[in-house]
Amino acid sequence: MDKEMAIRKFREIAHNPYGYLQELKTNTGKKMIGSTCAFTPEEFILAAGAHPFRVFGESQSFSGADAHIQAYGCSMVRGMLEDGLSGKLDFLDGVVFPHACDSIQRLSDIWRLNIPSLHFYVLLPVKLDSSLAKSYFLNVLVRFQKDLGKALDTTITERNLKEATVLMNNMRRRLIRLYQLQSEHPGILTGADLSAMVKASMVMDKREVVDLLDVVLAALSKSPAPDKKIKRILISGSVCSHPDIYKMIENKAAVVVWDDLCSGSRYFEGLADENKNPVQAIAGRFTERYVCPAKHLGVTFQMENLKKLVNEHKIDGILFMLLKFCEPFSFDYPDIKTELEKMEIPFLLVEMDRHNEVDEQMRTRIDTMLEIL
């Protein structure tokens, strides 16, 4: 297979994962696992022989959700909802549900009370720069290792534990690698392939993501670097799952050579450390790596956080993606903001729902931001 026809099969992928999902469970008569944010523990699932995969929130109309969610719950967890309430899902064994923050937690006590599945709850600390946030997020890790080895019928090891967090580290060092050559060559790669490669690797078999990520890299490394001037453009927020912004970003001369992504860089970046026990290991992961709004690591983490992206990246524009009523992203933005006009960094602010399409108006806008660079 060369570098074509993997990312080929990425993007198929992304574009379809629930049809990939039920081939699989076909195939393998593997469990499902879904979960519903990045800071779901996948390598427990792995380690009891099942398959975890991120739920997306594939529907485009909300009719069943709206039933049960206010219109103003933000659009991410009313199509996740929609999405098991229509029959999409109708493969899925379990769904974890991590306290990601308020909407999430809300969504497992819904969907608990009215879609037949195992559910699972991992309860995160809030306050992870507390003493007491390891030691607490380490029990709840156990429990829900005993948990899910009940409800699958099997035992946990901690050998297959390891293995599983070896699995996930290889696959988060060659997604790491991914975009430092992005950051590195800009444009060796199109935004839209690689938000693509994201998605699809959060539901594909790892093992198959780790081989198809090797094809990819070793063309990659060969591949002579786009000589050309361009923009380097950061792409901030929960997600992005509009190719077309790429698009757009590219046609003006400009490319994203890095995001700050719950659909990007927040689902692989952290390693765990694979000469701890494992359980350990995958709690400090948590902890200590880069965490969403949605968690607190200090009043100016996420600022900081940006700026080291700006720095580290070269970045000449940042774009944030803000979905309409995701209130832990609004909460940061005014000092987020108040920061970089200190900074002088243009950027722009576009708040949108899931599934809107690109109107004129933020293509209008978006374009504008691009020319002033």
Given for the second form:
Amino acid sequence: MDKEMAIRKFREIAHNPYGYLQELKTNTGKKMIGSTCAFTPEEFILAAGAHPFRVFGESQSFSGADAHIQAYGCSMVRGMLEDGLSGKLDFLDGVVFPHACDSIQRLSDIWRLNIPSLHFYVLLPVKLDSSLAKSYFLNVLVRFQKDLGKALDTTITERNLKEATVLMNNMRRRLIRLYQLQSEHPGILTGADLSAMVKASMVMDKREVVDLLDVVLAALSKSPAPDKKIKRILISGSVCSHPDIYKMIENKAAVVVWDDLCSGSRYFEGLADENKNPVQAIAGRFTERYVCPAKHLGVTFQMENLKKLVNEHKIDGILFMLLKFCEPFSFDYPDIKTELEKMEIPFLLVEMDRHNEVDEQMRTRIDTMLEIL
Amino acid sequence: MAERLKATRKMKSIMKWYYIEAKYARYIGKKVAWITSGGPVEPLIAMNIIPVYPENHGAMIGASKMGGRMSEFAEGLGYSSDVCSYTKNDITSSITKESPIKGGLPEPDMLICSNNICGTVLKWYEIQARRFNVPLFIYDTPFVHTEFTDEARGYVNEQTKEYIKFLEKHTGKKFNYKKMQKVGKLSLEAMRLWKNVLETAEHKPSPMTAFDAFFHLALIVTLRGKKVVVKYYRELLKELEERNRNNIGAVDNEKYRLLWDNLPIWFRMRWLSEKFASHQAALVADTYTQAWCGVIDYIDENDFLGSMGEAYTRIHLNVGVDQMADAIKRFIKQYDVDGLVMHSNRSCKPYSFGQYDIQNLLQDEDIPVLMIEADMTDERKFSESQAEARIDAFMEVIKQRRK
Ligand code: SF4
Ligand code: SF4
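Please give the other form, namely the form predicted together with its partner chain, since only the form predicted alone has been shown so far.
Once more the chain from above appears, this time first in line as the rest of the complex follows.
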């Protein structure tokens, strides 16, 4: 397999994730366990011999979800519910709800009451910066380990868990490397492809991901780096998988060299410590590095993290992509905005729904920001 | 319509006095803590710290019809138009000092935030912790979708201890456990009295409506644990019982009894109350004000500190939708209501998402449900004509069923 084929495969799966999963289930007979937030400790699912994947909210119309969640719910939550109600997820055996935002908590209740499948809570703490919260976090994971094992009629052993941790880390290392390459040689991949690769990684068999990423990484390390002068963009927010946006940016001699997105780096950043007891290692990864505005890690964490990214990746401009009606992300924005103004870093806020077309107005705003960089 | 409750005036003075004391806290050597409406206030009272509730302030802003304008100001700063208006009102007020209280709320020395009502307060208090540069304590209450787990119990109980250490650190004083015992008992007593107050509405005709409850709620929210609260609710209870003995209803010729779900629509209280009264309908109970007495059973009178973790974790907004539906079912029976009015509140997602499923879970109750789209303080999100048409149609259904 060559690089082009590997990327094409990623693209196909990102385009039709549920088709892939259906087929995977037919071929392997594995139990399919969906997750609704990047805080899902997928290692446990792997260790139980099941297949973890992310429920994306692929649906674009919400006729079923409308009967359960008001129109002022974000399109992620409404989309996920629609996926579940409409039969798109018929292959699903179970779903994991980590404590995330208010909307996801209620989605969890609504899901449990309407979609028959196994249902797991991971009642994580919200504050992550106290030793008490950390030990509670561990207890929550131990419970998840037991609940999951029991429901799937298996025992999740430490050995399996360790293997799963190594496998997840292997995937994460490769995704991190891919992002680093894009930051070192902007344009080495198109933003749309890179975004599709991360999305597909959330769906696919992790070993397959590792193999395909190896193919891509090997080829990229040999390919000459583009050395055009470009503007370096960071995308920050919850989700962005609009291929159009990446293309628009690239048309203006700019490249997204890093992101701070649930659909991007937040999925794979941070490694679990392979020398530790695996449950501790998994908890450590979440509590020590995790950046999610629905969690608390001090009052300036988001801002500091963004500044760090700006410096590390020599960012020229930031695009905030927020979903309409999203509380956690949007409450952080104004203070960050003030800070960025002081630092004189150009930025733009785009509020949209998950599957909105990029309309003329948005295009003009993005173009204008890129032009002034 | 029945006369105004006499207690109303007294309540106004108590609240006024409370805000004056809070304003001058610095001069009398007291500290001010801002705290969320579901937050554990009793340890503050035991420490002589004055609790201030931005949400109560938000309600006042809403009732004074300043909410839309103040939300709009915050939106100008970059806050989204689709998020909780209490938060936006508070952010605006702390910058512009605009408020129904002269000069706005006294600035906090510390912030106490419990996420048992929502995750929004976490963001809100982070914002204010940055603005005022004061310490923030988070009382983190794991969600009880179906079960209150042992590890959650351990976690909240340990946080109670952490909370006390935090208070000791930031006041430089030792925690007074003896006083806490008293405060705990008074708090529980106030909750029991509040429960009794609400239960007087079981009587037909009901001596009070949910609109009265929304108003008289302020004390149990802000000052529970203080004697004055107990005293006040005793008087209020007496007055209501007196009405019941004389069969005085809050609504003239009460014929229909309704249950309200979600926060009030603060800026249309009078209009709504008159609207329903014109149909001879009384909103006799609501899920919102019940939240301040819903967890009495979890509190151990002799060990308030040891049991408050569970009580604060299991409040109405921190449990699964099916448990919320169960509570509604209980109220339907207890208050013998003819219909349910749900406020679909654009500000409050944790209260509003799930309302449709609650309706489904109520199918066996065979009870008409009306959903009103609004916001608790933002008038811009409310259409009076639409609400009016829907209320009229809903009442028509209820009247038909009675025939
Ligand atoms: S986009 Fe915001 S509101 Fe929607 S699921 Fe994510 S955090 Fe929650
Ligand atoms: S109205 Fe709802 S979202 Fe706003 S602070 Fe209260 S509970 Fe939280």
